[in-house]
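Listed next as structure tokens is one chain, alone, in the form predicted alone.
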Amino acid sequence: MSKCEQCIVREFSSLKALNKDELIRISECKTSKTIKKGENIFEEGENVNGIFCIKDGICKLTKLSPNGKDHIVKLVTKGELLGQRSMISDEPANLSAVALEDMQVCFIPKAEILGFFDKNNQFSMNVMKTICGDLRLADDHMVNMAQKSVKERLAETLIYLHETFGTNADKTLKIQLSRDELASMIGTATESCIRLLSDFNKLGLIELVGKKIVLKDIPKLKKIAD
């Protein structure tokens, strides 16, 4: 792993107001890990100590539901910053973390970070911004919910999906999710996201190549979801 002096994700999340001489304290503290595709970073209800940086990788940040399901809050992708709000909050973990592909991610006490809200006010000020933009978001999430059709939602993501994470050589989306995950980011059953899935793929909307999916018509699908 590299220093977070020279470590570029840095300048994607609150990291980049910190100093010289604070990313060389931070540095020293940190603790770097890799993270398999499906394990925890942490779980719900685990009292943290500290942030995740992550350094590459993606994970789903997941909630568990009274009946026992997990729903897809939120994807998170390099250069963001897990475990803020608990920090602040000193509460434990109010999602899960878990990894959709092999991660790199480090580790930084919460003592370290809390001792630089008293010396350096920008990244105070840049921890705050991003915990209300995580609440703005959450607001959106749950209006789209309550008034969008499932056939909205999906446009949405899919919408979403394409052009947050890209796409691969062959046109696929970049960012895999298996059926389960996809119905679980738009609040469906598994059986109704497969067979509005394959409606899409009948109107020409998309292409299902095997588990991969490719978005043939984005004009038509933001229509849809707008």
Contents of the next structure:
Protein chains: 2
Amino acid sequence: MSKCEQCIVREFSSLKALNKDELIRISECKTSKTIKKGENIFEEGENVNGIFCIKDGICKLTKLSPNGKDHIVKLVTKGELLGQRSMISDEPANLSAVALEDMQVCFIPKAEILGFFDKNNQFSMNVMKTICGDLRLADDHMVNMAQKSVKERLAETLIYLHETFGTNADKTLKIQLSRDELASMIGTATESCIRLLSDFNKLGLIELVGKKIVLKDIPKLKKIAD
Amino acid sequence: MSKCEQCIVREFSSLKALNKDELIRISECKTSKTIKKGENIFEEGENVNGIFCIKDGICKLTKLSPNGKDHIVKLVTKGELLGQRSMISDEPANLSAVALEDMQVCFIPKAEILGFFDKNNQFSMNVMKTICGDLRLADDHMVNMAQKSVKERLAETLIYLHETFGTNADKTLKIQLSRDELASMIGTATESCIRLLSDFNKLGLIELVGKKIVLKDIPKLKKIAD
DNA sequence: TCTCAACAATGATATTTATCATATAAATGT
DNA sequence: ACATTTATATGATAAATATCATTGTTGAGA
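Having gone through the form predicted alone, I am curious about the other one (the form predicted together with a further copy of the same chain); can you provide its structure?
Shown next: the complete complex, the earlier chain at its head.
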């Protein structure tokens, strides 16, 4: 079993507040998993009973809307933790986590984490701050969904993907979402999303390289996004 | 100065975990304010430096969208706390709080609250759970905004207002929002909101009594809301 | 009581977005 | 390598929603 102490991704999450002994305890009780692209880490409504630490890969957090469409609420990547909210609220997961690429994740049981809450204030403060950050993002996102047009949301999302996940050598966005997934991030029909991408392409704002996307004119995209 | 110990609203918030001594400490450092309808408790971007405990009244939490329209993110009422997220994140307020009716609020300085975080685990757990609940609502809300039609959102909001704030003796909704405010809760143009209210009225789902609203057929409204 | 300003209502129209249909391109399994 | 599925693309059209213009209503303050 690999040692959390030597795992570099912990430095990027609330876990960085844990000391040597605490990390050793986690190493002993955690379980590591490989998740293949397209598989669930957990599903909406499921009891999670612990948190997941993402060692490698990216996943989407989705929620099923009553109309039957999935909405992508957030993308979560290497170094981040999953399932904190459910654990603290002591409720089933509100969102599903689905791998966008092959992933390595570690599962840490709830009991262990709750123990640290009592003893390590810095750790619980870190978790709180993370959740507060998520809340802020969610509120901002909600207002965007309610007040911005699909075009504005698409431009904004493209810039977000560019800034957050970067580009490949050929300048294409490193994170590769299907048109369908992109549509369900911005909350629109797949066809509308494709059409707007075509428009952006014709306007020279982006370039479509097969299924991949290159951002050609970021200042203009930012202007559209507001 | 009134005593927090004898204030009943604390029973409805995270503050219920505080013991007698802690409540006395708060009584000594808190300040009480009257906020008139339409006035701000705090404004987006402002440094809050503490939390507000709502003793009486209702306020709206709004965020200004880049298009210049205000969006109502949440309604907050008697017994709830305000400003927790900003305090924990150590960031300026992300939302403005505006009184919908005359309010009584108490302000508790940050230093005091942070002190309790260290010493009273139940209290910090309560705060965490509240914020987790807010996050869950925000995510749900985001998906609604992204995936539901304006009509669905209006029906849903009417039911929410009914269930949360109840009705007057004449069956009208107790909380009275202007058409403009209702529109900015559901994320649509004021005229669209008014038009849909007229439609609901003609269909016998609601009744418009001047500026007030009576829900006539809740089951059908729920069906529309999904 | 009158006046003005804010709010509510509605029509006409433009714009945005979804839906349905169909075509093409790319990926997948055998 | 071929057939079959899946994803992308685009046109035609319908539906939802926003915008602009106008009128009616209400309530607060002079």
